[in-house]
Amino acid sequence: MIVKESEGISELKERLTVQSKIVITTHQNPDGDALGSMLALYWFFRNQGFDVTAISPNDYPEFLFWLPGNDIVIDFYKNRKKCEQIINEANFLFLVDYNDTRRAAEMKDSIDAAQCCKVMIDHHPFPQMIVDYSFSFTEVSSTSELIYEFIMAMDGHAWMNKSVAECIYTGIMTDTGCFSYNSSRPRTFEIVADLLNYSIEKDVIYSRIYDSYSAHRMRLLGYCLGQKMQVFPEYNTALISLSLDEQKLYNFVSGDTEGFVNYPLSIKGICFTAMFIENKDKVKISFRSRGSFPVNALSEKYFSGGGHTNAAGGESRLSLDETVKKFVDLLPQYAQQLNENMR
């Protein structure tokens, strides 16, 4: 267990006492494993009577608020002073699913100011927050399923329950696309195993998350895939981009492009996609690959992002014509490398 062998899980447990205040934050836009991640540890905590308080820097799809504990999470944009105050009066402050401050956005100050004990669990490369304990490991699928093995190195299966792996599970599922990448470790599908021990219903999880979009969203995929979508099949790559109008048009709300990125690579010979979304004051950029082209590393260096090998975000501060251009005009230097990535 990759947990149970890492320097301060010992320590960590001795100094956490019920009289300890814990507040469990995570990053902005949240997705299914930053909100899963988020909860289970909370569950975790809740169900020994900790006090414990789960923050987010912002709201989320609705389509996670089906989650056991979405009504006790608070919103940081929508009340910033409550927040802070009870950051600042933690002593304990748990930042999982992100490893760089700048990814909770308008809580990054908050973060940083706090005198407490910081506590990171994350699988993203290259950290770069300063934290009394770190618990980052790449190789697993999600940052929920390292929310298991820290709950099992903190000797804590006692105070598993449904809740917490209805979390825990639906972190797994939603960052591996339903277990169709990052997810060839034996233990990630161990762990799963156990999650059914504790009568969660996967199916019902899968329909919640999946099946419970609305006609508009619908309609908008449609409109990507058949008006928005580019092919560039000398590169091995497909686009999508969408402006603030069309947004409009559809009645777009958060989390309605949630997966919009992944559908190019069902193209024969595409094995890289991207996502352009026009924001007010920039545009978001989700990159997905096939194989071993790393997205992080070209979302580093061009796009102010990173993440994993074949899922990555960026964004960018030009017009989004602008971005979808330099983009486009990257792609030459790469073909070589993508096209062996087909091979």
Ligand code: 5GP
Given for the second form:
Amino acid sequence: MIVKESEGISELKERLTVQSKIVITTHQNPDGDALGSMLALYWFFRNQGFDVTAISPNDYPEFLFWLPGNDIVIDFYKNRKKCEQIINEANFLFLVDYNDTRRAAEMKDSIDAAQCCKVMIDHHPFPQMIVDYSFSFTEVSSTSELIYEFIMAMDGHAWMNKSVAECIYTGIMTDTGCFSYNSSRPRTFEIVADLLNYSIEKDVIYSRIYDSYSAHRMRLLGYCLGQKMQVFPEYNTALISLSLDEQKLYNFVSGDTEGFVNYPLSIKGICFTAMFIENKDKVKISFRSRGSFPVNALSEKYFSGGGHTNAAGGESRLSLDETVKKFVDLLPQYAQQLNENMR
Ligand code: 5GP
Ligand code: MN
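Starting from the form predicted alone, produce the coordinates for the form predicted together with ligand 5GP.
Below, the chain from earlier opens the complete complex, with every other chain and molecule after it.
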């Protein structure tokens, strides 16, 4: 059991009563694991009759709308006053799939100001939040996997159902690239095996996530790989950049570039990729790597970001071209490390 008594699980269980007002939140631009872990926890509490609300800092891509509980998620960005009040009145605040309130964007101040009991459940390294209960494990595939462990540690077997299982499965599947990385621990598969006992249809879940793209999105992918990918074989690196004008040309909607950063990793000899997406006020960056090259450290040092060893994100206030140049200029200093990483 990864979640042990020393984390205070029994005490937390005793403190939670049906009178408790529970609020669950996650990081901005939620992905499959963020939403999957938030909604799995939502159903776990809901099934017990608790008063529970799920709040997302902003909206998320349409391919996640099918998740059970999607209709009850409140968008903080669109309902600021209401969400501030709900957070203010909460007795318990669960923070899932993030470990630094800066990742909650506009919601940061409300979370920091809340005086209630705070519980963090997360799998990112270097936690930065002050909480009452911390369930922080970097070895798990995803926060969703950790939610399963949390439920089991709470003796919550009776409150598992198909909705909880679907949400957890979605988080594990998306955070492991369909079990291609972050999934070498046998325990991940033991959990997946148990999830299948709840009549979830794993092939249908796969299709809902990965076979729901628009034609525009597919053409945008073609454009990015065909016209916008730069390969630096001497640095084992490839990048893609995308301006606002190019996004307009392909009727870009939120979530369309999800996963693009992974494609150049399929090129032989490439172990480090970056994707630069121009936003109105900044450039949003995604980094991916294979092996032991830590993209989170590079992102934190140069692009105000962070994340995992092999998947991180950051941002830049320079122009798109300047940001790409800054990145390319950094590569020579990492050449040896990248080269050794390929061996
Ligand atoms: P993605 O590239 O899919 O947006 O994010 C990859 C990973 O990096 C995720 O684990 C995400 O939580 C983390 N991440 C993305 N953007 C940021 C950021 O701006 N700051 C930090 N600290 N982590 C980020
Ligand atoms: Mn995650």
